[in-house]
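This document opens with one chain alone, in structure tokens, the form predicted on its own.
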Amino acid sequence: MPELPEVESVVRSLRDGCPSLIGARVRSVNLVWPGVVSSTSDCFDEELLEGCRFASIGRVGKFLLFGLKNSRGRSLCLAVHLRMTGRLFLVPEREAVERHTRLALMLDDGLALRFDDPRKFGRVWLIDDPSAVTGGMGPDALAVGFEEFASRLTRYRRQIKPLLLDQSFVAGIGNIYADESLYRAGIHPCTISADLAPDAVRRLHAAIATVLSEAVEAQGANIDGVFKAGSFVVSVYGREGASCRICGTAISKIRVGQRGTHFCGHCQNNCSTSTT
């Protein structure tokens, strides 16, 4: 599933690429599969989208947020969640619509913004206020400071792996980067959050920031061929039975909070919990 680094790479490619989506005007809309529109979308109307210009492109957690202005000056937000297999990219408008295309926005410069999703889990929203989809989320995992992270951590007594996946705790971390961050921090995924010693909390916060930053620069991880440009090298995720890159111990896989979880039993041995 695309996580924060993969979504951030999409933001940067559309915002900072050549051509940039910023300033482009939507000429027409092809809603190939109506199910791609979330049932909670405020006002998804193809005619409302037509004529809008892209004013901004951002991200909160795993949500892509496109700021739009229509011809009457009304501000709208097109929110997109890629879920497991969603892809969002610019192509020449004349390029044939593929069988997995769910939504295409034809632009006034001969390009089209397309949302492809083989498994049909991704969703889009057209809303007035981005908080309609981001309001219940915690701070962005790439931006949360240590004091806020530590303060939020003390509110819970849960296994640390499921807590990191909870988007109301911090936004943007999924299965890949939870495993990678816990490995970097030397913390077992079953450790109870309230039992983490202060130095372990600091290590975990630093590991999350480092792993996510490295992954963003690498354009994410190419897992299952979805993000082909991604070059982030995983240390534990998906490496069950392979040797730990630090100690040589075989990487283990267990289920924690109903999610497949990879870790090194030697490097992540729970030695970082509080003794008080």
Given for the second form:
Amino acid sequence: MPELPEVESVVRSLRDGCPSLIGARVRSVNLVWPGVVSSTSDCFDEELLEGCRFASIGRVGKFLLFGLKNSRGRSLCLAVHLRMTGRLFLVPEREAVERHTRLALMLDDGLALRFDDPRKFGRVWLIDDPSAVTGGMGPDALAVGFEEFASRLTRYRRQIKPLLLDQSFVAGIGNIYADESLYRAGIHPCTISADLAPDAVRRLHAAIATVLSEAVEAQGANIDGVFKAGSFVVSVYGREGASCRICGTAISKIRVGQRGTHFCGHCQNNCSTSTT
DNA sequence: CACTCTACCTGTGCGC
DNA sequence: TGCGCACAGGTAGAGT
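Since we've got the form predicted on its own here, give me the form predicted together with the DNA too.
All chains and molecules follow, beginning with the one already shown.
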């Protein structure tokens, strides 16, 4: 499941890989499944995409943002969200469309940019201004400083796990890295954000930065038999019943805010300031 | 306003 | 073996 580190890996491979997408021109568009275009995309149009050149590739949270320039000099943004099962990659043009391909952009150098998504959750946007998709988002989870993180945390009285998943709080954290960060910080996922002791807030901020940057370095997570993007090894996610690597306690799985949540009941005790 | 819940999807893996 | 069903999860939008 692509989260910030996996999306960053896609950015790097498309931007810095060989061949790079930068400079490539869109020759034609194959919108295999029209539902892939988001209902909030204001100007998706195959004809508008045709002839565009890729000028930049970036990321905000889990959104991939492609800066485009058409032949008349108009700047556009192609935004892509991979959601759960989306994949975006360059292939030789003859492999442009396969079973789960939702969108393929034929390029002018014998390549195609292909968007596959078996579960049809992923979406694309063609917009003039990227803030149309990123506007409501909080600061990027890899870039947020401690002071801003701490002041935003105490602004809410919510369980910390669902808050971490809220993209308007910080952008880029999904279910896997929320569980991993809370484990690394030794914080129970149900702790109320505003009740976190100052030291716990500091540990959480550091844990998020460490976990995400390690995962970026590893080019994403490797979750045994379920998901493989890179080589980042998880400590709690998907390890229900297995031993905590620190204390040996069996990893628990509960539901918090409708999400499967994995944690160590021994290492992640209550970190609230209350004395209950 | 602040927060919670559901719909959207389909491949996988489990139990019967 | 084969069938059916629950489950996984990010976000928009509806609900409380």
